[in-house]
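Quick heads-up: it's one chain on its own, the form predicted on its own, in structure tokens.
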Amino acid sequence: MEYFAPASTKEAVKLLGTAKGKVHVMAGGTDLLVRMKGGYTEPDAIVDIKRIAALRKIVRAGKGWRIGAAVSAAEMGEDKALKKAWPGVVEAANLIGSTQVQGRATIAGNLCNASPAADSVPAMAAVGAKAVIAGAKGTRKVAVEKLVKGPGKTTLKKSEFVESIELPEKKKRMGDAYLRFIPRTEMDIAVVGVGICLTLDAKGKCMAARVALGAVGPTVIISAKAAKALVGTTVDDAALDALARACAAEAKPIDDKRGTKEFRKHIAGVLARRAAIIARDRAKENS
């Protein structure tokens, strides 16, 4: 197995494409090495991207953020700033295993396992996150839901990874939250996962709204259904009724050792509408 650092996303682009056989990119290699280490993949070569110094800042992008991807999911919930302005995705970037792991783990590295159960995603997709992917013709962005196309598979091309996450610009009386169940309480895989971002009007009322369902189906659901019943409304006990009854419905979880369909989809409501009132409360203090 060969190992390349690059310094640059120029150097790690050309390594990608020129590597042989099958070529994996490590930025906190917290799921990588635990893949290696059980047997599930053996790389040819890995090319480790925390080196590039870039990617390990977190950066005002316009009015917006950009977290490079080799930055780690401790070093996120360190930035004060970051975590005021959205602070689902940087809760959910530190439900990423224990306290160690947090020290390496890393969104991008979340995202591109492509784990339906991954916890940042959901949160990042509720606030419409993009990710920059890097590649021999360039950059492009895409919306993160759209980077994954099912467990454990990416749309990312030979020469290609993902080099930032981009967050929004947060606005006024817009606030976000992210939620998840496991069986035990710390450092397990989400069960269900639920991440919501919403935005308010002058006197309360609910003016738009999304709404990403994690490990309920092979990739992050973003439930427009879900998002209609709170836009609209002060976001009251029967438009929290309605959001559950449609989170339940869109959910399309398996049957497996950590929980039933019905289970699952009964939880993905009971997450939905905690998570709405936390985000709801979170935009009437960003007044």
The other form holds:
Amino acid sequence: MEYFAPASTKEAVKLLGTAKGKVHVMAGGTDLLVRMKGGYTEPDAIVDIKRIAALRKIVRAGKGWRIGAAVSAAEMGEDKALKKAWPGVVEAANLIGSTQVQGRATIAGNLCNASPAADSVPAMAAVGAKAVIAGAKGTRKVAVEKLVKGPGKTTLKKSEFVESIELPEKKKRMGDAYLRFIPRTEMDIAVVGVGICLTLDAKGKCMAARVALGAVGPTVIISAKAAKALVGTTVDDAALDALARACAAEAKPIDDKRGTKEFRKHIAGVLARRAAIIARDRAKENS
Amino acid sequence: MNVQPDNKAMKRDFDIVGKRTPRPDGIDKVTGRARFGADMSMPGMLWGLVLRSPHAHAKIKRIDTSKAEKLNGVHAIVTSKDFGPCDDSLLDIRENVMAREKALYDGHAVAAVAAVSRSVARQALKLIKVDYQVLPHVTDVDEAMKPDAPVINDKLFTKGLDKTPKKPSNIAERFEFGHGEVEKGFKEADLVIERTFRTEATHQGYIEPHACVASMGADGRGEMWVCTQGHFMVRNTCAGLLGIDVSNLRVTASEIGGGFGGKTTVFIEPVALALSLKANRPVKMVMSREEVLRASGPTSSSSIDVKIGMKKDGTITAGDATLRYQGGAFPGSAVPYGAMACFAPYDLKNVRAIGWDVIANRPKQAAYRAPGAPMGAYAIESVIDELCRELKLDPIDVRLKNASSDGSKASYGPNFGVIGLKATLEAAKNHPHWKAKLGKNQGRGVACGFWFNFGGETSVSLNVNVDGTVGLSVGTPDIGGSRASIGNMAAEELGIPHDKVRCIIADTASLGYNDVTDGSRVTFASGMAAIQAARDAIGKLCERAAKIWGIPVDAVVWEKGHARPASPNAGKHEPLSLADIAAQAGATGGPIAGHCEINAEGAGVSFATHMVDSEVDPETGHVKILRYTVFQDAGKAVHPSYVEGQFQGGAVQGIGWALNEEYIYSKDGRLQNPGFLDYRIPVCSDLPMIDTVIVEVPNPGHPYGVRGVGETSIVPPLAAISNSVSDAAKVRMTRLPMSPPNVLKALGRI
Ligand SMILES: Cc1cc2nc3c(=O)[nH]c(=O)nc-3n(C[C@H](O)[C@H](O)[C@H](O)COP(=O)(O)OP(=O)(O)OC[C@H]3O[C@@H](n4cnc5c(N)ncnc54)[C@H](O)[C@@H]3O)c2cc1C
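And the form predicted in complex with its partner chain, for comparison with the form predicted on its own?
First the chain shown before, then all remaining chains and molecules of the complex.
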């Protein structure tokens, strides 16, 4: 196995294009190294992107944000402005594993690992985050929910990798939230995750909403029905009940060791309700 | 907080015993200097790996190792053919460490490889072809007992019945304990409640996986370095399995990262030795976590019926229980202990407990802290709680009313000696926890628990060094701080500072046989042996002083670390310290040492009462433990910090067992969660600080009053937590784990 630590995106793209056999980009390595140790994957080459200085920064991109693919979850948590703008996304990143894991784990890695239960993905999808992809033919952007094809599978082509994650501008009266359910309190994997972002009008009526469900389908589910339950309401009890029902209906979980179908559907509703309340209150604070 | 009931017989003042001296292994452990099982390497060492069955139950038609043997770097491959005849008592172990005609569970070893590296060994495993014929399997205890269940062992005919059946089945044995007439007792009751409970199999969850290095020389002499609770057991078992003289195998126990009973038997050790024998090179084996969960020794899953009758005043008129435990693919689940222990806290006129030992296609269970007792206690203490609730009685008062006390007849036969159950209940009743206010969706539960404790074969050697320090060699691996406690007892007896005694775990060539570290026996039995070895040494020290002074030995006494003339008649001599005498040992007759070899008797039983507050999220079924207090009789807490650690550890493992831990098998009989992500032991943030109250009712069977404390602490938690959650959720919980989906189901929300 070969290990590369390029100093620029260009070099990384080149290495990814030329390396033989199974090549893996490595960011924090908190998924990759664990899988290698367990004998689940045996890469022929690893391209470590942590030495690329530009990817270790959080910068403003217009009125939005660009989070380099090598920025750790802990670094996101320390960026006060980012945290103020998109607390749901930052909180999702800061749910990953434990303090130690967050010191290395990245949200780009969380996305590219393509686990149905990835915590930051529904949070990112809810706020409309985009992945900036570098490749031999230059860069392109895709919505994060479009990057993942299925468990463990992405739409990235040979020589491509995610350079950064872009979060949009946080407008007035917008609020986001992410909640997940785990049987323990940390070091666990989401049984269900719900990311919600909503925008209120001056009177407190919901103008727009995005609801993303994690761990209840092969990829993140963006539920238009759930969003519809909120739009046009003041996000009152009746709207929240409708939201919970919609999320329970839209969730397509499987029965497995982490929970039964009925359980996960029920929890999707409960969490959506709780997340919507947080997002609503944040939007109000931001008016 | 220490509660010391007045027990004059045993009252004495101690200088060191009862003090919180620094942990002797602390610096080694926090600096990484401590050597655990996987830390040993030897020149020329090979790596061993095991090929395991992916099937729950399958006939092994053929194993073809020819391709793997040809792989560069492979030095040896073993299968069941390499384990020849052995004593009948070892047959099940032999079959468990290497499958013979059949693979009996998912993860059962079928072959093993020794190669120059782990990656070569891994490749070699892929080249071994095993021809399986998959057979119907059964993993559930109740299913396994059904007449039409797949029969796992056609030579197994239920023992313990009036007539041995003609047909084989998965029921290995029936046990019965009790006295009186339960039916008569139920007639006297004002309320009788009958319930069925279920618990899932759990794993001890020790952090250190099994690991060993075995080195068998061309001269037939071998050495092993093993992470184990009993290196003498490893020696005898491995020697027996491979036909080696016991004296030709020397086993050293490594530092141990947890055992809790799971390391009281062998898994990879005989395999490593067989590989070494064949390869003529040292072989190291380290289990992965997945292997630990699939193929070491978890505890039984169980299904239990309980019927208890109570009068309006709280008197229990009768108790009847039927316990069914599956202990994996071999007989020997802990059901007899469960049946013996479940009613032990109560002094009952009419009591019966029936136990059924059942086999299933799962790994052979091993001991787990008070093996078998937590599940039995869970069922009985739950029904008592429900009776108290229905009859509007205080659960502590009812337990006090019925509690076993000194001399009462135990439900399993004998009469109790001096016991401390009532003292723990009184301590619980008087604790501020009992009166603290609860909020919405919160509940409180209490439960009692009992464990027998054990003594056993023990051998200790105590060497007085030239500088007045003392080397103390014991043969019981230290899994809970016993080196500190045993060393402190020896120092107490000798009258020297605790840090002048260094206690080590000696290898099997250095001491007489020692039983494994189990049964909460070590501080009791090795401690007792250390005290006696110290007394033996004191006798010799006095002899030397007598020689120096030229007076008869019976004119010398030992006081506070010094030999002194017994009376003015003996002459005027300056007292001689241990160091003074040690310095002259060469001139007065040579080395001074004390020894003790015993089969320790008089292990006092131990009782505990646990109290726990919990909060249930009625929308998600999530349970949070808010407050937890352990009240347990320690006899005498030699080192209170370690005693508290045992109380807390038992409670925490109980919390895991009660809330989230479980072996999950799919329909095809494969374990679905062989890793710490989906086998959920509690993490720190799941837990409140576990408060402890050490109750001390000295055990007359030990010179300092010690009772074992390691196991009782896991007996009450399942019940205490279930009672607490039932209180919070306002519905009786009858199934473990109380994981969110199970709680929501019980609440009728899904
Ligand atoms: C103890 C523990 C607890 C965990 N808990 C959680 C949790 O609570 N929630 C959760 O969601 N996850 C959890 N994880 C999983 C993991 O930590 C996260 O998925 C993390 O975000 C992965 O980021 P990383 O930078 O470490 O990825 P890496 O391990 O470096 O990479 C993951 C995968 O993505 C690919 N990759 C990484 N970066 C890029 C890129 N820029 N472009 C293209 N491909 C890329 C890699 O090739 C690899 O296949 C946990 C892991 C551990 C070990």
